[in-house]
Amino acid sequence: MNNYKISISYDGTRYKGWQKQGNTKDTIQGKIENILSKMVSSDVEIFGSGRTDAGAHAKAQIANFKIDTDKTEQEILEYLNEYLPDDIAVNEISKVDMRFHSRLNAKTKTYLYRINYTGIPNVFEKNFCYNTKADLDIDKMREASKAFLGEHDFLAFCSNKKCKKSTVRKIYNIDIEKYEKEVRFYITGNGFLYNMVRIMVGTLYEIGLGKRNNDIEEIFNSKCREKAGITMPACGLCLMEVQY
């Protein structure tokens, strides 16, 4: 028995999200899952290192799952992109410590959304990015966005009303460039709540559109949903990289 450590790259467009579901077989978990059982005729689960939504995409998922196999690595990695349809991906593949675990060993996380401002969709990066017609102010987005910084109570930011566990964390880092035609938030965490980087942005978002002030302080405050922004679209979220 060993541990094997992917790493995945997916167009999640056409999926419910990672995380397995009973009512639907489109996630990345249940594809993944499904063919790793069939390949070593046993039932396999795959461990991710967090929950992307419906619709969000990912370019370097890292995930982890143990079993036993006379295939090297290579012919794992072979194997999946055979079978996996031509949105997911299997880029990397190596054994690792049996004590590993994707989720609960990683130390932070970097989301990418991207807004196309211009009212002209991009029709080769449609599901890739939201697109609107905005006159954002990308210095008001900036200076807003200090807020974020550090260690805070998220509950305002997160789309689960019934979460149990603790909704404190860590933003180390977020960076708003505006690329070509688009403005592109990337943001660094130690964790994330359900819909919080597409919250976060939407309220940015109502900023630099004028809607609203800088008030992340007093949302946080609050500590309720209704008080924050939008909840952006899934299209434009991505998950870049996770660290360990």
Second form
Protein chains: 2
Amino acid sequence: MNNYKISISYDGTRYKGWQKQGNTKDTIQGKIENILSKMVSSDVEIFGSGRTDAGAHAKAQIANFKIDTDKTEQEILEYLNEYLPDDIAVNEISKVDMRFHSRLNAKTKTYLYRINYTGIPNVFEKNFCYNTKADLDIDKMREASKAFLGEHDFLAFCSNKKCKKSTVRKIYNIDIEKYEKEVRFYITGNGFLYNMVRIMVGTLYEIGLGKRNNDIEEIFNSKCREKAGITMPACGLCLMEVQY
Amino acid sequence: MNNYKISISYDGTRYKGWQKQGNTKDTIQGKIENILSKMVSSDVEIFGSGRTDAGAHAKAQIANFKIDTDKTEQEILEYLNEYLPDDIAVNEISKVDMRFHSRLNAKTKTYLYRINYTGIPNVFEKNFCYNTKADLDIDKMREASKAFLGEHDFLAFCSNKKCKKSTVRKIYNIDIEKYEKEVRFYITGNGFLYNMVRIMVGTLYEIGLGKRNNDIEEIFNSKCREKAGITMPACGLCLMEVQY
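Just the form predicted alone so far, so send over the form predicted together with another copy of the chain.
Time for the whole complex; same chain goes first.
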């Protein structure tokens, strides 16, 4: 029995997110587990570094699974890429220590959120960014984003109202970059609550539009979801990197 | 009555190419004409700089049309982008001289062909490059591509066997670039025959694979389609620029 760590890219447009839900087969986890289970002729469970939302994407989601096989890492990679649909791909596989767990050992994650705000849709990236026509003040968003840095209770930035676990998370870095016709938000933290990135960006977006003052401190203090900005559409969101 | 020049991007995946064919509505030209005709309440014909193949894309196809309207260029652009499907977008519109014709006045066109040859599919670009696993010798392809430069009879690089017009074309430049996991072919010429770019790249591809020697001179002389390489899949092809 070996423990394997894999890096996976996916275009999440037609999936209900990473995590298997009951019997639904339309999740990334479900797709990969089915193929691995056939490969080794027994049930395989694969552990992701975290859920990603329905419709959101990953450039390098990390997961691990334990199987007994004669195949080399390269052979497993080729087997998976042969049978996976063309919107899921395995980038790398490596044997790791049996104690490695993709979620429990993850130190930080970096998400990207993309907004094309020119009003002219990017036809090639239509599934990977939020298309809008808006006059966004990038400097205002950059300035406001500093309020997110450090450790905070992000309860107001979480869509799960029944969250019983700690909602304290630490944000290490936020870069807001203009890239051709887009603004791109890179957000690195030690963990993210349900919809947290999309609500953080939604709040900055409303600040950029001039619809909202920089009231992020107040939103934190309120611990009230309704005080924060909109949940941005999932299509613009991509898990870029998980660091260990 | 004014003459308008427009620049159009499209993801051609679900279309039968640029050019209207009889009654089929699933062409880029047909989609744009329908919307313009509704806008001015009369039939509008739009002239493209050239056809693009079914399934091929354009970053900046150029076309022109003559209409009588009170709308400004910006208003026409917004009208089109509001009613066009999300895989077609108008980038720019400008009034031009009444004698301007997007095809007849075009001096050069630049096409891009993309091959991801790592065997690991690029899930985000799956509709925009040819995905394969191959050991490609880029230097060999670069060296061989020089034989295409200049003026030649490209009859052997054309899928239309009934072509009655001149099949002489001039290639000004070919750049073959490695870009991350891809090789990208940029080809600039004064015009292109049916499938010409895809057959040129197919021939270079077979040379890069080591399946074929650099026999491009012989292929030219043979004037025989069967002597040239495969027609690469349309998905990897994109019209990048039309120069006037």
